[in-house]
Amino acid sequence: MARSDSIRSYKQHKLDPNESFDAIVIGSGMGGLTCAALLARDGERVLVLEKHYTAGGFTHVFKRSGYEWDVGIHYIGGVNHPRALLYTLFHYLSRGELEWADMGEIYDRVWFGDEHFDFRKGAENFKAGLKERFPEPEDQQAIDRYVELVKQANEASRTFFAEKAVPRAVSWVAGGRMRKKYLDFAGRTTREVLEELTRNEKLIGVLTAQYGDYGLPPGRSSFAMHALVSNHYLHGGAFPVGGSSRIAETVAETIGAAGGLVLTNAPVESLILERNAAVGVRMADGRELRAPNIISSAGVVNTYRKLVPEEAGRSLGLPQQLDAVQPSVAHMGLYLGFKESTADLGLNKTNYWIYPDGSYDHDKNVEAFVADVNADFPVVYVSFPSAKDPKWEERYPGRATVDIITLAPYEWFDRWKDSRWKKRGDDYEAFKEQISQRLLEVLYRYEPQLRGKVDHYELSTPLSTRDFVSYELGEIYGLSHDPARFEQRFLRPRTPIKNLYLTGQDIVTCGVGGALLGGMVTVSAMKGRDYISKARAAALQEIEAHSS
């Protein structure tokens, strides 16, 4: 990828400490980049500070041995049509430079052993495909009712998340009404809701097969979260043309067009507070940078426990607030490279969700695996990124890649927590190799033509996530999306510290789409204006002008 001129290394870029910025954003994940780009499109100069050596959070890629892998963008919903909400928001943030490739009719294929179920693009196609496999009248009624509830929960989410951005006075008067309908969905587990629709365990297992997209099995996840993910993909999946790094690259150009910067290798040590107001940041090298507004996209836990000075945080009761939430799950990712083209290997765009033979109870499968690492993987997600990107072949001719992801408790890796990347010892490498070979066998069962053709493979663990994305327990989705999470009123952009704002997936929900909307909500709260409507209207006008 051609590195954006707006993305530079803090170590190499000579930043004047007296340089003036309208805002400083900590973290270059999707939430932080969204905030910076929205402010940039208003003409403000924003500085984004990223600890990692590459920008983009979970949208970034890494390269090895002539291959490229995405670490978090495996597919995105809601961008398959120019008038779709997320399509217009991405268009606005990237000034129309970000393109999407549709994944086709079948975006997810769910496997239970040798039995598979296809998730087809479009709500009616989705229902029709499942009804072919579940012909009993009561099952078909459950499928219809399920999709109806998914849409209702999605609709209710709009006022719930909008309430996070309204002034405190408005929230005090109308906040309860704005939150209530969504909380009716959010306060119940996914399994509780589905068991009211059907007692067919197979149908429940199939309908909840995407739980890996938010990390919690049906008995522990909030139905509201499940509904958002399900609805997100009902109209199909898509992948960024040119790879997932194009997201950060194009949005950074928007930031740069207003004179802003995205600096990598730029760890922030702490916030600078004066009279309970955030006035700047202190870098790890001791340099102080100041701005009228500070936005943290580092996650609410990192912000309150690491960035806010301890005495100030304690006086405001911030650590106690964090006791009410839990971290999300951790994961392992196996990244494969092949010295043959996607076409020659016979790979397609459809994702695989693979579950143990005939075992439809996701909660029991997870419990068994957590208790015994040698138990069947509770879920194995397989993505074929080189098949999804139409520009892959011109970027990496004659090569192909596959990503494999599964859950992994952080506790399994705790004994290596004080070790350094690539220097964790032979026992760590042996454990990784055991997991890698088991995951490869799962892949070969469904794509047997790949056996013996792997040119490069490496496994990432929760320690990789901890080190590169700064989540202390390797959690991939920030905070856990259980029912209790949505009750927490402190998960909103405004903080008790003046001019300090939170953004990202902890403010709305997980995933790139959730983090983007988190950024929209944050800037809406800062500016007292609905930036989702503003960005959407402007994007539609730009799209119409371009098409004519």
Ligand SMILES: Cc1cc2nc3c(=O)[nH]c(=O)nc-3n(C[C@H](O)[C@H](O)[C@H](O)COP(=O)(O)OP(=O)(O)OC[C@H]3O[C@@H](n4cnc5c(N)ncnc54)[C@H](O)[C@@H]3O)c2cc1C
The other form holds:
Amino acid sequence: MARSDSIRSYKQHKLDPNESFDAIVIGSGMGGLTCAALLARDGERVLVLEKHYTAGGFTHVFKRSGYEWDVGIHYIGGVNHPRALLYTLFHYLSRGELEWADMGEIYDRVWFGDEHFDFRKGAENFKAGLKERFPEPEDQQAIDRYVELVKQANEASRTFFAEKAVPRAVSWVAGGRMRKKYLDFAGRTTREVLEELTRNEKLIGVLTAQYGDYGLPPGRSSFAMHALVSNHYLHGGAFPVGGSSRIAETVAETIGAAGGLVLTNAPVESLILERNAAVGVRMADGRELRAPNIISSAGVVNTYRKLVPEEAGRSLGLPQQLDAVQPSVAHMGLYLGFKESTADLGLNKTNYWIYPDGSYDHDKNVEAFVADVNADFPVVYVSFPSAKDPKWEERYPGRATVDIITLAPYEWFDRWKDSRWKKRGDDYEAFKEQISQRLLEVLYRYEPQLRGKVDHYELSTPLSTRDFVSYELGEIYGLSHDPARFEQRFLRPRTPIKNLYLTGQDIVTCGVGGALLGGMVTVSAMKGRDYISKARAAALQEIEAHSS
Ligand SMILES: Cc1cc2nc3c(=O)[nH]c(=O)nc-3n(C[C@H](O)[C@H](O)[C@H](O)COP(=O)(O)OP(=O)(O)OC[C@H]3O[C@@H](n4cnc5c(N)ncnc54)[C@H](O)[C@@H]3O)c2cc1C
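What about the form predicted together with the ligand, after the form predicted on its own?
What follows is the whole complex; the chain from before opens it.
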């Protein structure tokens, strides 16, 4: 599988000063790539500028010691069927080059000590699986009602997110109506909604066990976000064939086919504004690049605090808007490599969500851990990427990888904030080592055959996230998905600065699918046309033509 010729290094690729682009996209995450590819499929030349040495934002992979790890993809929902919405959108963006590997019947396994619960593919199987474990009639009713509410919330999300793309005048007249139904779900916490369905704490603990997918425990998360994630995976999980880097590689080819480029090692220092219009970007090396439209997928906080010149931002009240939103959580990730094949190690595709023994109150568990690092991990998520990618064995014969994730407040790392990668000091390394060993012990409890077989391990911290993907507080999901976030009308593609658009996870929601839809909404707002329908219709035609 070749890397894309359309991804080059800014340092090595000599950009012709006379070269012109129709748009510049800041950041090569899923949101930015989506915008660039949509415009490219309309024949526009787009330049994507990425700060990191590799493309893809959180969809990037990194390689070390003969292994490769995915950073921000462990599974994606809604791509298990050629007619599924996300499947068609990915098809359109990659011109059919991106392939998906289904994760099988059980995508998530939830552990509370030795007891486990399986999340099965398909709404009916999901319900039936849980009902076997919760046989009381009132619990069974609650499970049915829960799935019903999840579906209703998702239904209501359509006009809510569509409203972000409509012209200002339409929003002014119809915006309130388009947003209202979803806000009824979004304005309440997940716990509030679930407590209306059941008093069974164990059932609530199980139903909200995927909270790590958006970072906030049920007492703090918006039910709208919970419902999006729950519904997203209801028809199963899938993984990109060939690993996460295939997303950026295949989408970059689409961008390149129209004469565009993705440049890595290309940090944008600031936006260039003239008469309150964005006309270009100033690179960290001082070079100026101009285009009629500028799209930022660097996150709304980075865009408004760092990229918009300070005085212009202040006069438009942009930093004040940010006071209404919070950063999402930070994390620690343990990346493991084994010199044995996935099959020999007996690893499966199902993700594990591991919780403290018999403790179903996620909010209390998080609070206890934030107060005391020696408390039980509130959640340990274990993913087996080498088992999920059918091409892994071909790419890395006789090797396997495992990723482990837990939450970590950024504040714990604040004292090392001025240090550089790999030079943060012995105390930092000692702290990491202690956490790594504790996480390994959790893994060995559930996969004891792995003990003594780890060939490589390294722990990332919120400082790694800050330095590699440019989120100042190591946040992994952009803005926090609490009820207040969904109230904010400024989280939309159009900004008060002409020709400057926002995209990515802050515009719709976190998740690769959320960031992709963010890109769809942004281009729809720019062009005054529904790009989701356009891309889906074109993809369905292409899929049909290919299969006949
Ligand atoms: C550990 C982890 C696990 C996850 N697991 C999953 C999962 O299993 N499934 C799922 O669907 N989602 C998952 N996610 C979430 C998902 O990866 C993200 O929500 C999504 O990829 C965000 O896309 P984005 O385009 O909005 O932003 P990003 O991917 O963050 O892209 C923004 C890009 O902008 C660049 N940038 C910032 N400032 C500048 C600048 N000044 N100049 C140039 N470039 C700049 C950054 O370097 C970055 O590459 C996970 C995330 C993490 C961190």
